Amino acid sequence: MPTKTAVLSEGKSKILHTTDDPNLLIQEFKDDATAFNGVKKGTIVGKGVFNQSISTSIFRLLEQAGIKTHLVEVLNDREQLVKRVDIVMVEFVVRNIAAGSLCRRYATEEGLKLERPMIEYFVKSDELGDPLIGREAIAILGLADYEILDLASELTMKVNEIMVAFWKTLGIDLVDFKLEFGRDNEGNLLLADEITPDGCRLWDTKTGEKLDKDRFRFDMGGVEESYARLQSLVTEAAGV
């Protein structure tokens, strides 16, 4: 079993550790919470445990559907062993229902069901505030070539199709979510990072109650309870 050797990087919600295997990393989930590009900071007690479990269950479900991911195995309740990848410096955001920055940018009513899912691209940069970017700019600036962009976009739409159906069985609408991709040492494009309530908007289908990190963003209360509820629902339903 690979062992930790050093901290490679620490982000807002996770720490990546190098191991004695150059092709493998240990991904550690934290309880730290941020919002509004790091302006608001706090702690969601147990979030790291909830998110590790949720992301593992979802990644395993996606792997069963033929989506290749960086996940190798779970090490403990906060840590995963993952393949080391060269991250594509673009975040792929899928929107099924209008919410968040989409509403602010275009004066769109929150809750509007979109005619079809749409993908928006954002530069992966905390320093710049993850700005919106177009496909041509992505290619011209060298963030990703069109081949990678097209493949990642195709995978994103496939993941969305699977996830919308999965969450619907739990009585939850998948409003929008963020994905990241990276290439492994063999050149394969893998789904990386995480899929958790930190990067998804999840609304109760019947009541419209927000169940995700918006509860932290907007001081709605019941954050830990909501994450725990989602973790219980996901792990039971995924059955992996």
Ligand code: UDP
The other form holds:
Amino acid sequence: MPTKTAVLSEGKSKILHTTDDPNLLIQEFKDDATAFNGVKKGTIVGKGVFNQSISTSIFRLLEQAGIKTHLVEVLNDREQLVKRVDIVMVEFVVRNIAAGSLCRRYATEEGLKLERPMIEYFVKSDELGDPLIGREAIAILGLADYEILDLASELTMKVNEIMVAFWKTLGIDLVDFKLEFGRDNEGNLLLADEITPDGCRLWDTKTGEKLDKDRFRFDMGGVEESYARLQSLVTEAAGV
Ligand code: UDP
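Swap state to the form predicted in complex with the named molecule from the form predicted on its own:
Now the complete complex, all chains and molecules, led by this one.
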């Protein structure tokens, strides 16, 4: 079993550790929560445990549907063994219903059901505040070539299709979410990072209640309870 050797990087909600195997990392989920580009900071007690579990169930479900991911195995309730990848420095956001920055940017009404799912690309850079970027700029500035961009976009749409159907069975609308991809040492493009309520908007279909990190962003209360509820729903439904 690989053991931790050093901290490779520490982000807002996770720590990546190197291991004695150069191709494997340990991804540790923290309880720290941030919003509005790190301006708001706090703790969601137990979030690391809930998110590790939710992301594992979802990644396994996606693997079963033929999506390759970086997940190797669960080590304990906060840590996963993952394949080391070169992360594509673009965040792939897919939207089904208008919310968040889309509404702020275009004065679109929150809750508008989009005619079809759409992808928006953002630069993965805390320093720059993750700005929106177009395909041309991604390719020309060298963030990713068109081949990677097209493949990752295709995978994003496929993940969205699977996720929308999955959440629907739980009585939850998947409004939008963010994905990250990376290339392993053989050049395969793998889904990386996490899929958790930190990076998804999830609304109760019947009541419209917000169940995700927006509860923390906007001080809506019941944050821990909502994450706990999602974790138990997801693990039971995914059955993996
Ligand atoms: N998101 C994320 N990390 C980011 C930016 C966005 O996980 O750095 C997720 C966010 O949780 C939401 C979706 O991507 O589910 C779309 O976010 P949006 O662009 O609306 O930005 P926000 O309103 O969160 O500022």
